[in-house]
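Read the single chain below, which is given as structure tokens and is the form predicted together with the partner chain.
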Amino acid sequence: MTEYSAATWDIAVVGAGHAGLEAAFAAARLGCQTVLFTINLDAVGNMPCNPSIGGTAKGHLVREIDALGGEMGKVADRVFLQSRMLNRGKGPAVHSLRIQADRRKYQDIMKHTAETTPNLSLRQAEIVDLRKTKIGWEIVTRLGAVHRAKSVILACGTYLQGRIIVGDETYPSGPDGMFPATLLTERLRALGLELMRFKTGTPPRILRTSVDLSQLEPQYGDTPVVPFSFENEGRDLGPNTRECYLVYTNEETHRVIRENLHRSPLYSGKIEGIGPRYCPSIEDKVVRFADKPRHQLFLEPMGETTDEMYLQGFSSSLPEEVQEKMLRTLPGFSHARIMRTAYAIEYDCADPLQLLPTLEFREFPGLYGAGQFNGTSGYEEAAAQGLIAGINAAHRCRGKQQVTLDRSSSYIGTLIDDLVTKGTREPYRMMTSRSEYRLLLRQDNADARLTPLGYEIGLISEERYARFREKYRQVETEIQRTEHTWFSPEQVSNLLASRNSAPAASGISLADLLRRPELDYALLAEVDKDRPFLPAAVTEQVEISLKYAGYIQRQLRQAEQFRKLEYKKLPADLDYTTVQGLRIEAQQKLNKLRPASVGQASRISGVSPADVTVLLIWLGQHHSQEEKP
């Protein structure tokens, strides 16, 4: 192959999936000349797995991305077929927004946004080499074009050495029939990156008109639609009329699966990659939970202009013919036609323990990783990392300080900290159980947590920031009003009695009424006659702040303690064997992972509380580099 010098960029992003897109948008918007490579322009922002965005913890991530000035939420608000707030009634910390997306429309908007964003160039090319130069990086395309960049962000998803497995059949492939990136892996290894092999999978796609939907249980969206983007707060996003359908497997389905288990590549050993526990294939579920008489499936629309539907819960790597047989056993599916066969896919990805919390590779300045390439799973997890990698690559170009989010600030921070501190042995998915600050990190207050930072970085406009400040000024004013609005016991006796709430012994404030679990803001309108008209987003904050004040306060105190150690920064070049008093195991782990802060060090397995104290004292003696939040 003859190489030629093609162009020079500030930042090159490899892969235009959800991670690559956010990375490229952030970098370009922060003023960096950015090129975004994709192996196929028709796969920009693709959703090769499920056609939905959000869900538990993932919805939180989308909100956080939006609060920082990312793109995902805004586009999701334009393309939803169905929108639901999951977990209503289970508490604000776990409310989770999820939409079914019009997949093509999402791709079109993302692609067009990339085409029209200043400083951003979108280019179809397979990247086959990555080389370190004196001043930065060179990347080489399949056709020999050499692009120079100060920073490179790898966001190659499941393309690296991708291999699809269906039953006995296996062949090299990227997701959704795209061709795989077969040459880059070797070059990354040669560079010195440690790679892992992961596996994931997707269920079959079914032709809508071949299913008797009358035998299925429809599921509807919510009204009014809650937007993902804080920019759309209070706006009408249009109708929410498309249905999903609920259907169950039965004994017959399970019999077909059991009879064909020997043909599953998982059980025959054909699959080497490590799959995620939370995306079990249907054969996995049947084997592991043999006593369950049925498993729940959802048939979900994939677009306004297509009859192709996604059968959530039916992931499989059984042979195609078995998939057909399994499918026919479902009620309403006796004539169902598969449009795309379910498959498992294996791919190469980087061990995230090589990354700094900025998502830059510790040993390779200017090289960043994001998304599935870093060992995660999910569009939202990918987009979140892309955004942070993009911001940091841009800051690096501009000579500005790198941005890291700590665990107490966000799910994004928790995700990245888990990845770079603990690593992962399966594709990492965000769950609310991963956060110890769940009551603080709610999807409703992502703006309060992150928009000031997004503004400071430069991804939030003056206008949006002003609106944000006005919103929280109103919240503060209304909280004050509730504290100073009093009722006599007689004024509220009927209301309290109707909700089985204890009568007020003496005068009671509106705030105290709101603190009672059985009462809420809307209900109290009956007695609170002079209340101002306020947007729902404002009253929601007021209500949560009051009702959960005790819990929020406690977690705030915990977070404050936690941050003390997070802001004790450790020097990147410290040789831990020279630190007196550290145990040998701790020295080795610390030398390998080179934590950014004492806080991060404390979460590394093998580093004891005593080691942490030793580090603190060492710091006091030698550096005293304390950054303030």
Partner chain sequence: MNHTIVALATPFAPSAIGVLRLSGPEAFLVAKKALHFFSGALAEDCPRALAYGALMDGDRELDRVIVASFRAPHSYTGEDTVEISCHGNPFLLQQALCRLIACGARQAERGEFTKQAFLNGKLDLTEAEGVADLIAADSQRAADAALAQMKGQLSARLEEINTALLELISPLLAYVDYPDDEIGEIPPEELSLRLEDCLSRIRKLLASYSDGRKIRDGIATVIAGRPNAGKSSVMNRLIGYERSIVTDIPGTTRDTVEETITLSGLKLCLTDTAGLHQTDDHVEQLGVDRTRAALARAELILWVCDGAAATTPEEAAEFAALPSGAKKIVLLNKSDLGIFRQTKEFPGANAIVTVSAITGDGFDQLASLPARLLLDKPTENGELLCDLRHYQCLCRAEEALTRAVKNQRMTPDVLLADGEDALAAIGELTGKTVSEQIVTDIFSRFCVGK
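All figures in this text were calculated on a predicted structure; none of them were measured in a lab. Heads up, when I say rigid core I mean the largest set of C-alphas that superpose within 1.5 Å between the two forms. Residue numbers count along the first chain shown, from 1. What changes on going to the form predicted on its own:
Relative to the superposed core, V14 undergoes a C-alpha shift smaller than 2 Å between these two forms.
If the one shown is the form predicted together with the partner chain, what is the structure of the form predicted on its own?
Only a single chain is listed, so you will not see partners or other molecules.
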């Protein structure tokens, strides 16, 4: 291959999936000359697995991305086919928005946004080499073009040494039949990166007209549609246009699977990569949960202008003919036609323990990782990392302080802290149970938590920030009004009786009425006749703040205790073998991972509470100063 000098950039992003797009948008919008490489322009913003955005905990991530100034939520609001708020029967901490997306429309919008964003160039090329230079990095395309950049963000998705597996058949491939990236893995290993081999999978796609939908249970979207983007609060996004359908496997389905387990690459040893624990294949579910007579599946639309549908929960790597037999056992699927066969895909990714909380590789200044390349699964996890990597690469190029989010501030902070502190030995998926501060980190208040930071960084406009400030001025004013609005027992007696709520013994404030679980803001309009007209987003914040005030205050105290350890910074060059009292395992782990703070050190596997005490004593003796943001 003959090389030639092609161009010089501030930042080069490798991969134009959800991580690469957010990284490139952030870097370019912060004024850096950015190039975004993709192995195929038709794969920009692709959804090779589920045609949806959001879901449990993932919806929180999308809201946080939007609150910081990212793109995913805005585009999701433009392409939804159906929108539902999950977990409405539970508390607001776990409410999670999820949409079915028109995947091609999503791709078109993302690609066009990349084409029209100032400072951003979109290029189709396979990257085959990455080289460190005295002033930055060189990346080389398969056609010999050498691009120089101050920083590089690797967002390679599932393309690195991608291998598709269906039954006994295996072949090199990226997702959705794209070319794999076959040469970069070798160069990354030669550079010194530690790589892992992971696996994920996807279910078959079914022709809608071949399924008897009358035998399936329809699922309808919510009305009104709740937006992902805070920019769209109060706007009518239009109606849901498609239904999803619920169906269950049965004993016949399980019999077909059990009789063909010997042909499954999961059990034959053909699959080497480690798969996601929380999104197993249907054959894995049948084996692991042998006592369950059925498993839930969802038939979901892929787009407005296609009859192709996605069978969520039916991921498999069994041979194609076995997939046909399994499918035909489902109610309504006796004549179903597969349009795309389910498959497993193996790929290379980096061990995230090599990363700093900024997503920069500890041993390779100016090199960042994002998305599935860092060992995660899911579009939302990828986009969140891409946004942070893009911000930090831009700040590095501009000589600004790097941005880190802690666990008490966001799900994004939790995600990154888990990766860089604990690592992962399987594709990492965000769940609400991973956060110690769920009531503080609700999806509804992501703007309150992160929009000021997005504004400070430069990704939130003056106009949007002014609207944000006005929203929370209204929230505070209304909370004060509810505290100072009082009713006599007679004024509220009928309302309380109708809701089986205890009668008021004396005068009672509107705030105290709102704190009762059986009452809400809308119901109290009956007695609160002089209330001002306020947007739903404002009254939602008022009601949650009052109803959960005690719990919120408790978690705020816990978060403050957490931050005290986070503020106790550890020297970057500290040799932990010189700290007397640390166990040998702790010394080794701390020297390898180089935690930024005592708080981060405390979450490293192998570092005990006694070791943390030793670190605190050492810091006290050495007069280390606490650093506050």
